[in-house]
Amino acid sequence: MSTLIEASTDLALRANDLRVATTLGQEILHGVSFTLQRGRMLALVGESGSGKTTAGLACLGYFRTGLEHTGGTIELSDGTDLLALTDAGRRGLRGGSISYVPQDPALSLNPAMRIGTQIMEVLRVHGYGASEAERRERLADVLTDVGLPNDAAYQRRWPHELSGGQQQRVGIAMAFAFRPEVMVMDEPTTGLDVTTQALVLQTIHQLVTAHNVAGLYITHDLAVVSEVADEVAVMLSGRIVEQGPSDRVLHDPVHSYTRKLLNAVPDLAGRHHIGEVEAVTGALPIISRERAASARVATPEVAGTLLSVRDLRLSYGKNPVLNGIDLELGRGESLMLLGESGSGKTTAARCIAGLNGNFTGTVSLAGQTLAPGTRQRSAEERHRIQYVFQSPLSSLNPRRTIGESVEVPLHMSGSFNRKQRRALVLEALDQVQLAASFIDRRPGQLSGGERQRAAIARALVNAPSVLVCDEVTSALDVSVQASIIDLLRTLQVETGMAMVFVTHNIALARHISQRLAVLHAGRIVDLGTTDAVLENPQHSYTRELLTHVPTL
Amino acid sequence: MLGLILRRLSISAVILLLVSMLVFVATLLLPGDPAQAMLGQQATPDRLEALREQMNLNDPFAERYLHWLGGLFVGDFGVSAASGGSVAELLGDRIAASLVLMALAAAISIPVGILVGTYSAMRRGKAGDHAATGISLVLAALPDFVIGIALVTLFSTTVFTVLPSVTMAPPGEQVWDYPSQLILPVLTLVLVVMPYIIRMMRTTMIEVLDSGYVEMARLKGVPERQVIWRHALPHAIAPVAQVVAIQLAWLAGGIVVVEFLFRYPGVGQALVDAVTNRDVQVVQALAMLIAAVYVVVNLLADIVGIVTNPKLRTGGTR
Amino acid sequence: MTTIDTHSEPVTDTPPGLMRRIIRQRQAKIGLVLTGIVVLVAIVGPLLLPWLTGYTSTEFAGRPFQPGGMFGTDNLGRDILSRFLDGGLTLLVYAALATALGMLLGTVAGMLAAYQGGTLDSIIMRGNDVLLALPQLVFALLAITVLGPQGWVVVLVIGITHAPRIARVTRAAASAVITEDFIRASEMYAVPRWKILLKDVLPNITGPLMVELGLRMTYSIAAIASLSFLGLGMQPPTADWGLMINENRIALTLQPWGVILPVLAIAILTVGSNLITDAVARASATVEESK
C-alpha cells in the first residue's frame, strides 16, 4: 500500500459515491467509489448487468440515453468535479486528458472514415501541437506505440480493411494519441482470439506503465484481471462489493460473491473444480455398473468407437473450411474440439450433427455410415446424435412455450401420444434441473442459463448416444458457465452418453473433456488425451495458444 | 466499384425490358379490334384492313412487340386511337409541363424534408419532434386528392379566394407563364411527398445517432456540430437517397391525380383521358415513360449508395 | 435430483402482449375512435335509408343544388346525405378484399423467397422489381384500360400491386428470423418445411405483418377512392364517396357539402387507420427490444 502523501500526488481521478439512475427513476449505480492513480491499473470486474460500463462512462462525464447522474462526484487531479462542468468543459476533457477504449471496435470506428483521419480528429479537436505537421508526426508515433505500421498507405485504410485485433489497436491509438492522464478501457479484448488478446494486453500494459497513465480496465474475465491489474474492484448489481490489491482479492477474497466468481473461473491446470461435481478428467467417467451394462445390452455393436469421422472436407466456393478431419469418439467419452474463430470448429460440429450436409467424407455412428443431412437420416439416427446451439437466445422459438419446443423431437419421432410426450418432457426438464412449471413458460421469461438448460433438455428428450455442444457456454456469464459445465458432466455420468464439446476456451479443457482435439485452419493439429495435449503439445499452434492463455 | 455500377445498370435494363413485355401483353387482353375502335362502326372492310396493315395488327405477336419496342427507342410511340395523331406529338408539351411540376415539388420537399427530419431526430422526444412526427403522420395518411381538395377549399373557393384552383393557359402559352396557377398543384405534391422524407430521415438519423461510432466520436470530445456533420449525416445519405428515389418515382405516378384535380395540362391528365377513351397506345407509352423514370431514379439512388459506402467502393467483401 | 432455481442472472419481466401494448397508447385509442366512427357510418348508413332522409341514394330529391334536406342536393338533384350514407360500404369492402388478397400473395411469396432462397428467391424478387417499376395507380389504370372499370378489376389490381411491396417486407422480416438457431433446430429434427414456415417463422413476424396490414389498408382505401375520384373506379349511378367528389367538385362553390362530407370521411378513416398502424409499429418495436 502506498503512503498517504504518495497517494495524493499520484491521484488522477476519484469517483465518490457515484449514483446513476434511469430517467424513469430506477437507480443503476448505488454509490460507487474508487480511485485511479497514475501508472496503475484498476480492474472493474462484474458480470453482465452489474453496471460496470455505466460506471466507466461516468468517468468521462458521459451517460447513455435514458440514464442520468443523480449523485456523487468525479474528482480530477486538480480537484475539479468533472460532473459539475458544463457540456463544453466535459467535451474538452474527453479524448484529451480522459480517454476511452470501446468494447467493440468494429462498431465504434466510423466505417466511412479512414483510420488515420479518425486518430487525427482527436488531435485536431483538442489542438495537439502547434502545427498540422506536428500532429502528423504524433499520429505516426502513436501507431508505432500500439504496434501498427505507420506508413501513409496504412493511415489511409478503412476500418473494414483491418482485422479485429488491428481495429482494437486503432481504438487504443485513438485513446492514447493525446497522451491522456486517465484511460478507461471497456472490455477491449472481448471477441479477440487468445493470442491477439495477449498481445493487445501487453501493449496496454506497456503504454500505461511507460507513460504513467491511470487505467480503468472494465472486464468480466478474472483471468485477464490477474494479467493487467494492480487493484481490483468487484461489482455486483450497481455496488462495489470488494476492493483491494489484485493479489489479495484474487487469492484471498473476502466477499462471498468474489469467492463464488473465482470458484467459477475455469483454470487450465484444473487445480480446482468448477461447480460441485468431480471433474471427469483423465479416466473414463464414473458410470455405474448397471447403467454401463444396460447400455451395452441396448447397443450390441462393437464397444469402443461410437462415432467416427473420416476425411471430412468442406469449402464455401474457393475457401476451404475443413481440410480433411479424422476423429473418433468412444462410447461415453467426452471430446473437446478446440479452435479459434474461423478454425472451422462449428462447421465440423454441424457436419457431424447433419445440420450442414454439404461435406465430403463420412460420418458413421456405431459402424453405420450416416447420410450427410438430417432430412436424409433415419429417425433413429437423428435421435442418436443431438446438437445444442451456442446462443440460447436464438435456439428457442420465442413464441413457443418451453414444453412445445422440447417436445418437437418427440413429435417428429411420431411414436408417442400426447400424455407420454408430456411425461418425457417433464423428465428431461428434471434432468436439466428445471422445475416442472417451466413447461408452460416462454423463453422471454427465462434467464440465459435457464434457456440453455431448456435447449439441453430438448437434446436429451430422445436419450441420444452423442451430444454435440457448440460453444454452449460462450454467451453466458462465468458463474452460469460453471453451472452448465457442472450439469453436462452430471448428465454424462448419469446417462453414459458421449459428448463433443466445441469451444474456443482452452481453460475449460480439464473441466469437461477426456480427450482434446485442436483445430486450426480446418485441420486437426493436435489430438490426444487432455493431459497429454496440454502437457506435451505437438504442434506449434497449440504451444502458442498455451503460452498466451491468461491464468489467475 | 465500376463493376458494381455496371451490374446494377444491367439489372435496370432487364427490369425495364420485362416491364415493356408486361405493358405490351396488356394489349392482348383488350377485347375488340383497335382498328375498328379508331374508325368506328361504319368503316369499310378495305379501310379497316389498310389501317390494320398500317398498325401491323396482322403480324405475329412477337413481331409486333419488337416493332413497338424498337419504336420506343426512336421516339415512335405509335398512333393514338382516340385522336388519330401520333402519340409522341400528343405528349411532347405535356411531358415538359409535368416535369416542371415534379421538379418544383422535388426542389421544395427534399431539402425541407431532410432538414425537418434531421431536426426531429436531434430533438427526439421534445415538443418540436412531437409536432413534426404528428403532422407528418396525419399527412402521410391522407390520399393526395384529399389534400388537394382541402387546399382548394381553403385557398380558392370556400374560405379564401386568393389562388386559382384550375390551370388555364391560353393555347400556345406555357403553364409556367402563370406561376400563381402552379402554387396549389405544387403545394399538394409537396405535402404528399414530404412526410415520407421526414419520417425516413428521422428514423435513419436516430439509428445513426445511436450507433457506436457516434458515441465514440462524442467520447473523443468531438464538438456536437462536427459529430452531426462528419460522423452522422454521411451515413444517412444512402438510405435517404433511397426514399427520395421512391418519392420521386411516386411523383411520376402521383401527378396523375393532382393534374386531374387541377386540370393541369400534363401527362397525368393525358393518362386519365386515354384510360377513359380506352386509348391503349397512349396508356402504354405513358406507362413505359413512368416506369423508365422510376427505374432511372432508383438506379441513381443505388449509385449514391455505392459511392458513399467505402466498403462497396473499395470492392471489399461484405 | 433436486431442482435449483438459484441462478443469479436477472430474469426479464414478462412483456405484456402486443395487443395490450397497442391499446395502451393514446394515439391507438384516437385512431380506433376515428376509424370506428367512419366504419360505423359506412355500415349502418345504407340500413337507415330511406327511413332517415326520406330518399334512397339514387332517387332524385328535387332540382340540382337545392338547400333542402340536411345538406342539400347534388348536381342531379339527389339528396347528398342519402348518397353519403350509402357511399362508404363498397369502398370499405373493396379495400378490405384488395388488402386481404395482397397480404395473402405477399406473405406467401415473401416467406417462400426468404426460406427457400436460391433460384426461387431470385425469381420472386426480380418479379417484384418488375411489378414495382410501375406505380400502383399507373398499373391500375393500365388494367382498367383493357379490362374496363369494374369492381373485380379494381380489387384484383390493387391487391396484386400491394403484393410485391408486402413480399419485400415479409422477406426482410422472415430472413432475420430464418438465421435464428431455432429454425436450424427444427430442420435438424426434420420438421416439414411448411410446418417450419407456419409455426416457427410466421408467429415471429406478426409484428411487421400487422404494421403492413394497417399500412396497406390505408393505401387501399386511398387508391380505390382515387380511382373513383378519377371517374375510373365505381361507375354512376352508384353512390360512392370517391365518385361523389368527382361528381360534385365542379360545383364546389355552389354546393360544398357534396365534396366536403366524403372528403372528410375518407380523411378521418385514413388518418385513423394510420394512427393505429403507427401504434402497432411502436408496440412491435418495443417487443423486439425486450426480446
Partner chain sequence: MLGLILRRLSISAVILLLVSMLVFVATLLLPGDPAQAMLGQQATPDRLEALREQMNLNDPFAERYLHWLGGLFVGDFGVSAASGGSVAELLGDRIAASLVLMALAAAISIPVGILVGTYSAMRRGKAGDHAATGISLVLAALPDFVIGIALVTLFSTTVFTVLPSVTMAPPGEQVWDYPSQLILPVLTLVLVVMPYIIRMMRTTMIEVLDSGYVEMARLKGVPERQVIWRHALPHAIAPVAQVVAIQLAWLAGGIVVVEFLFRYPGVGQALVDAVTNRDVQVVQALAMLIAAVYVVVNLLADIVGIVTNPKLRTGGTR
The other form holds:
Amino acid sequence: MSTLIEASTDLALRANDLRVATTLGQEILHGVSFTLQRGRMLALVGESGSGKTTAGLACLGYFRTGLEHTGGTIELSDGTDLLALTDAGRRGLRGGSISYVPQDPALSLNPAMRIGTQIMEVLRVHGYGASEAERRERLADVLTDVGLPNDAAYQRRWPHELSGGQQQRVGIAMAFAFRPEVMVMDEPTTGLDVTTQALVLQTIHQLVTAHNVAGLYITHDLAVVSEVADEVAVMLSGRIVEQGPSDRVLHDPVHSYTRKLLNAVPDLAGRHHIGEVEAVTGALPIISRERAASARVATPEVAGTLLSVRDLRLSYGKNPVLNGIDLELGRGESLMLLGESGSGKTTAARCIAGLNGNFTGTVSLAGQTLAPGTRQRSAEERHRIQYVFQSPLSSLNPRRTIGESVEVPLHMSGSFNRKQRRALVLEALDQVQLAASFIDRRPGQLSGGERQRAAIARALVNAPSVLVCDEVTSALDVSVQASIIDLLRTLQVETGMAMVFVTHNIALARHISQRLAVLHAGRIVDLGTTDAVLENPQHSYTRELLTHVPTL
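Switch over from the form predicted in complex with its partner chain to the form predicted alone, please.
Next up is only this chain, free of partner chains and other molecules.
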C-alpha cells in the first residue's frame, strides 16, 4: 500500500511479515503483510490453497488444527500484538473488537435458537450496555442495519424459516452487533443467487462505510471484489503477489496470476471466453479452432427434440414448488435452468432425472414417456439421463477409489466384464482430462476441481444422451470453474450429448448454453435462445436479475 495509507491514523489492524506453518514444519504463509483501515475494505483474493483464509483467520488469532503461528505480528490500533495475547485474551476480542462472518451462515447460526436470542447472546457475552433494555434496543437497531425487520415476531423466527440471504444477513448482524473495529468476511456471498448477493454486498458496504469499520473480505470472485473493495491483495501459494487500489489491480494488473484470475471471470456479454478454448460464433458451443469447421452442433430444429417436459407440477404439502413447467431439449443442445434459491430449478432437474418421482405431468425421452422415478425406469432409460451433483462428495464415496466410484454404473448395468469395465473407466477419466493414475486415488486426495471432474466421469461412463449438471461450479474457484465449463463444452461437441445446466449464476449463460429458461416461483417466466433472453428479457424478474450481476 502507499506511504499515505501506511501513515494514516485510521489504521485498525496491521499484519506484518505473518508466517504460518504446519505442525510438521511446512510453511503455509511466507511473510504476508497488509493493513486494514477504518471505513475501507481490503479484499484478499486467491484460489483454494492460496492461504487467504489462513491469513484472514490469523486476524482473529485463530489457526486451524495442524497449523501454528511461526512468525510475524497482528497489531491492533493501540499497538497490541494480537498473537502475543493469551488464548483467553484472544477470545475476549473475537465477536467484540474483531468479528467474523463465515461463508456458510449455518456455521454461525444455531438451528435450535431463535435469531433474536442468538444476537442477544453476543451482546450479553461481550457486556454490551448497562441493561437488558439497552441490549434489546441494540438488537432492533442491528437488524435494521442489515435490512431486516426488527419486530418481535421476526426476532422469534428460527434459522430454517429464513432464506439463505436472510440467514447470511443475520450472521452479519451477529458479527456487527457489538460494533467491532474489524470485520473479517470469508466468502460470505458464495452460493447466493445474484439478487441476494447484491443485497448482502450492499449491506456489508453500508456497515463498513457508515460505521467506520475496517473490513477484510476473503474471496476468489474478482467480479464481487469490484463491487465492495477499496483495496485488493492477490495471494498465490502463501504470498501476496500483487496489492493496490481495486481499480488499478482489476483494470491494470501487473502480475500474470492476477491476469489469469481476471481472464477466468465469466462476463454476461460473453466478450471474453473463459477456459482454454475459444468461441466459434453466436450461441454455438465453444470449441477449438481446429474443430470449428466440422464440429458445430445442429440446432434442435435440425437435430430433433430429445427431451420433452410437459406440465411438470410438484408440491410439498400445500406449498407448490413447480407450477406447470414446459421444456424441450434438442439433441446436442445445452439448456440453462436459471433461478434464485427456491425458484424450483433443482427440483425440476431432479424430476427430469427421476430422482424426485412425486410430480405430475410427463417427462419424455426420444418420444418415450418415462416413469416418474428411477426405480420404475428401465436400466437403459436410467443410463441415458445422468446427474452431476453440486458437491462431488454426493456421488463419490470417500472410502472408494476414483476407479471404483466411476465403475459403479457399469456394475449396475451388468453388461460388461471386469476388463471391459476398467477400459471404460479409463476412457471416461481421459474424457474429463484425468490421468490413468487417478484410478487408484481416493476423493480426499483430489482438489475440488479434480473431484468434480471425477464426478462428471462417473456420469459419462455409460455414454448418456442427457447430462444434468446441478450447480456444478458454484463452490469452485473462478479458474477451476472455467476449466469445468471448458470441459463440459468440449464434451458436448465431442459426444453430441445434450445438457441441462442448473445454476443461479447468470454470468455463465453465454459461456455454456444455447438456450435459457428463467424460473421464478416454480414457473418459467422467460424462455428462448440465450442471446434473445439476455438482450430482450420479457419478464421483470429477468430484468431484475440482469441488473444485479456483478461485473468488472
